[in-house]
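Just the one chain here, laid out as C-alpha cells, in the form predicted alone.
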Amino acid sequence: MRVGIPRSLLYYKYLPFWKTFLASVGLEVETSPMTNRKILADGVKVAENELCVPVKAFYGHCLALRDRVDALFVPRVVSMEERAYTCPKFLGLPDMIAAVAERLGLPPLLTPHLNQREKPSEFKWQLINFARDEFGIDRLDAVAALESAKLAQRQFQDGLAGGRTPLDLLPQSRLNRPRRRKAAGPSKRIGLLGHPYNIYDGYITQNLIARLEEIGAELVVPEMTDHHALMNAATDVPKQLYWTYEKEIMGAINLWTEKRQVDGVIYVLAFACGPDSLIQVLIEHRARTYNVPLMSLTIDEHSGEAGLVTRIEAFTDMLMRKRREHGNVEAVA
C-alpha cells in the first residue's frame, strides 16, 4: 500500500516521525513535490477563500498525490502537549479535505486522532490503535514502529539544534540553492520567526531563506532551540497562550531579545491566520521593549517577488547601519 504525505503544514515539523512510523508498519511512503505554481493554483481553486495560504497549498498537494498513492495521510492533530491546542485548522483538516475528496477524486484518507491535551501518554496508544485498526499491525510491532519513529525525530531535532534548518535536513526541500555573495564586513544575524510551513515553503515565501543567505545573513530559527526551552521562555506573557506553535514563536522572540542573540527579526505570518494576528501585537511589543528591529512579512497567494526583495534589502541595510553605530550583538548562546 502506498501512502502519500502532502508536503505542506506539519510536514516541515514531523516528517521524519510520520514517514518512519508508516514505513515501519510496512507501508510505502511518497511525498508530494515542492510547492509550485500549479500546486498552489489548484489548491486556491478548491479551498475556501477565508483559509490561509499554507492550508490552500495543502489542498493542492493532496491533488498532486491523487493518482500516485492509495491513501492520503491527513492526521487530526488536536494537541501536542497538556493544556494546549494546535491551530484550529489542524483540528479540522481531515474534515475539510474529506468534504471535497469525492468531488476531486482523492484516495481514501488516513486520519489518526492525535491528542495529548489530557494525558501525554495517550499519544502512544492513539498511534498503536491506529496501526492496529487500519493495517492489522499487532501491538509489539506497532510499539517497535513507534520507537523507530521517535528515534528518527530525535535525530532530526539534533540536527536542528546543531544549527541546520529543515531545508538542510528534509529531502528535496530547497527551491534552489542560494547564489552566495561575499558579505562586506561581519554578517547580519537575523532571527527568522514564524510557523515552519510558512518560512520553509520556498514558493509561498518567494524563496526567502535563499535570498537572505545570498546577502550574507546568518539565520537563526526557532527550531534551533530545544522545545522545552522555548516553552519556558514563553511563560512571561500576561495570560497563557492556548496554541503550542504560537508559544514556540513567543519563546523564540523572548530568548533572542533577552540574550541579544540577533541583530533583527523577520516575522513571517500568513494573511487570515487568527493565532498569528493575535500574537503579532505581543511580538512587536517585545521587539520595541528590547530595541530589536522587527519586520513583519504577511504572505498570501498574491505575494509578489519584487516587493519582497526590496523590503529585505532595505531591512538588512538598516541592520548594518545600526550595527556600525551601536556595535555587534552578543554571540548566540
Contents of the next structure:
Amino acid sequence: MRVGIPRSLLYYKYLPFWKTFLASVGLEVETSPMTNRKILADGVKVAENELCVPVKAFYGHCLALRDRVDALFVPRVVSMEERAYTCPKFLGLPDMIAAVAERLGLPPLLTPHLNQREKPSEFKWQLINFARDEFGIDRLDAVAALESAKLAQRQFQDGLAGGRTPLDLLPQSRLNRPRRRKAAGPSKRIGLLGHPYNIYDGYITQNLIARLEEIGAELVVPEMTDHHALMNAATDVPKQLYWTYEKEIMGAINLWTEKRQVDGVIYVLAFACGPDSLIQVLIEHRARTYNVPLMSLTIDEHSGEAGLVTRIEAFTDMLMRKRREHGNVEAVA
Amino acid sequence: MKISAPHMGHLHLMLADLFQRMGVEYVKPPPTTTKTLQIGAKVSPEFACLPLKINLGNFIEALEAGADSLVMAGGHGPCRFGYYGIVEDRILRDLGYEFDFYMLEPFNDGAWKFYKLFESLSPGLSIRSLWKILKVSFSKGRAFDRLYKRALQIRACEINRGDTSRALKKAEAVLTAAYSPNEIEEAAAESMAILEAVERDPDRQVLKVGIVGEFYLLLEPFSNFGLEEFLGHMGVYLERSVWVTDWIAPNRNNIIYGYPKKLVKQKAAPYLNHNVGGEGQETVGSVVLFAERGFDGVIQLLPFGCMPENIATSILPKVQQYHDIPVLTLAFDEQSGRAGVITRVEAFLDLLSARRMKRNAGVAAPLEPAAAAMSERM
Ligand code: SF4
Ligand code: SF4
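Since we've got the form predicted alone here, give me the form predicted together with the partner chain too.
Every component of the complex follows; first up is the chain already shown.
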C-alpha cells in the first residue's frame, strides 16, 4: 500500500519519525511536492476562507497526492507533551479533511490519534494500536518500527542542533535552495521566528530564507536549540503557555535576547493564526524590553514577493546602521 | 479595592450580586458601545479574536472609571481564551495602566487555588461562606438564564412588537432586587410570570431557528448587533446552544440549553470526533440536534478567525448535506456592519420560509410572519 504524507504543517517537525514508522510497518511512503502555485490555489479553493494559510496549503497537498496514493496520512496530533496542546487546528485536521474527502475524491485517511497530554507513555500505545488496527501488525513489529522511527527523528534533531535547518535535512525537490552567497563585511545575525511549516515553506513565505541568505544574513532559527532548553527558557511568564510550539517560539526569543545571540528578529506569522495573535504581544514586548529590533511579517495567500523584499531590505539596512552606530554587539559562543 | 471584569451579556448582573455578597466594591464597566470596541481594537493585535478586543475596551473604560483591580477568567486551552488574561494584562501595563490583576482559573484546576483567589479579593472569607455565596449567586444566575431563554421563544409570538423586551426589563429588575435564597425563589417565579403575561398569538406560524457558535458572540448582544431580538421581532422562535450558567456549572449538564455536553459531543462525533477548544464540537453537535428536532435552520455566530468555529464551519457543509438543514454562518469583527448582517439574515429567512412553504405544499401556506414583517419594514 502506498501512503501519502502531505508536505505541509507538521511534516516539517516529524517527517523522519512518521516516514520511518510507516515504512517500517511495510508501507510505501510518498510525499507531495513542495508547495507551488497550483497546490496553494487548490487549497485556497476548497478550504474555509478564514483559515490560516498553512492549513489551506494542507488541503492542496492532500489533493496533490490524491491520484498517487492509496491512503493519506493525516494524524490527529493533539499533544506532544504533558499538559500541553499543539494548535486547535491540528486537533480538528482529520475531520476537516474528511469533511471534503468524498467531494474531492480523496483516498481513505489514516488518522492515528497522538496525544501525550495526560500521559506521555500513551504515545507508544497509540502507535502500536494504530499499526495493529490499520495494518494488522503485531506488537513486537510495531515496537521495532517505533524504535527505528525514534532513531530517525533523533538523528534529524541532532542535525538541527548542529546548526542545520529542516531545509538541509528534509528531502527537497529540485527547486532547491540557492547557494549561500557570503556578503562582504560583517554579516548580520537574524533570528527567524515562527512556525517551521511557514518559515521553511519557500512558496508560502516567498523564499524568505533564500532572500535573507542572498543578502548575507546569518540565520538563527529556534530549531538550532534543543527543545528542552527552549521550553525552560519560556517559563518566565505568569502562566505557562499551553501551546507547545508557541512555547518554543517564546523560548527562542527569550534566549536570543538574553544572550544577545541575534542582531534582529524577523517574526513570521500567518494571518489569522490564533496562537500567534496572542503571543505576538509577549514577543514584541520582550524584544522592546531588550532593545532588539523586531519585524513582524504577516503572511497569507496574497502576500507578494516584491513587498517582502523591500521590507527585509529596509530591516537589514536598519540593523547595519544600528550596528555601525553602537559598535559590534558582543558575540556569544 | 474596586474590582471590575469585562462585560458579557448579562454577566454583570451576576457579578454585581456575587461581589455584593463578598463585600467587594464592583465597578461595572460602562456599557459596551462602538467606542468601547474601537478603543479595544486599537490596542489589540490585529487578528486577535473579537472578544479580546471588546474585553480590552471594557477594561480600559473600567480603569478610567476608577477600577483598581481587574479579574478575568482563565482556562487551559486548547483555544486562546485561557491565555487572554495574560495578554490583556501585558497590553494594559504597556499602555501605562496600573492595577491588580486576578486570573480566575477553573474550579477543577484546583479547588484550593480557586478558593484562594476569592479569599484574596475578600480577606477572611471562609471556604464555607464562599461556597454558600457561590451557590446562592449561581441560583440567581440560573433564574436569569431561564428568563432569557423563555424570552427567545415568547418574542416570536408577541402581538405588540417590543412587549417581550419591555417585560424582560421589568422581570430583570425584580430578580436583581432579590437577595436571600427565599427572595430569589419568589422573584424567579414573579419575574417569569411577568414574561409569561406578554400577549401572544398562539396560532402564529413561526420559523424555528437554532443559534449556535462561539460563546461570547452568543452571550453578548452588542457583538452580534442584537440579532436575537431582531429575529424575534421577525417572528422567529429561537433556541440557543450556549448559556452562561451552563458554561460555569462544572458538570456541564447544560440544564438551560437542555442537552448535556456529552450528548452534544456524541452527536458531533461522526463529523468532528475531538474537542477542538471553544464550542467547535458543540456547534457541530447542536446543528445535528436542531436538525433532528425539525428546526427550519441554524445560524452560526463566530468572531472572525475563531479557530474552533472555523473548524466547525469547515465541517458543517457535510452536516447540512446529511441532515438537510440550512446553516447561515456569520463572522464578526470590528469592521462588521449591522446592515450587511441584517441583509444576509433576511435572505436566509426567505430561504427558510420558501423551504417551509414547499414542505407544506398543497396546503394553503399561511403567511409567514417573517415575510410579513419584512415587507412591513420595506
Ligand atoms: S498555529 Fe497558527 S499557523 Fe499553525 S495551524 Fe494553528 S493557527 Fe495555523
Ligand atoms: S473560541 Fe474563538 S473567540 Fe474564543 S478564544 Fe478561541 S478563537 Fe477566540
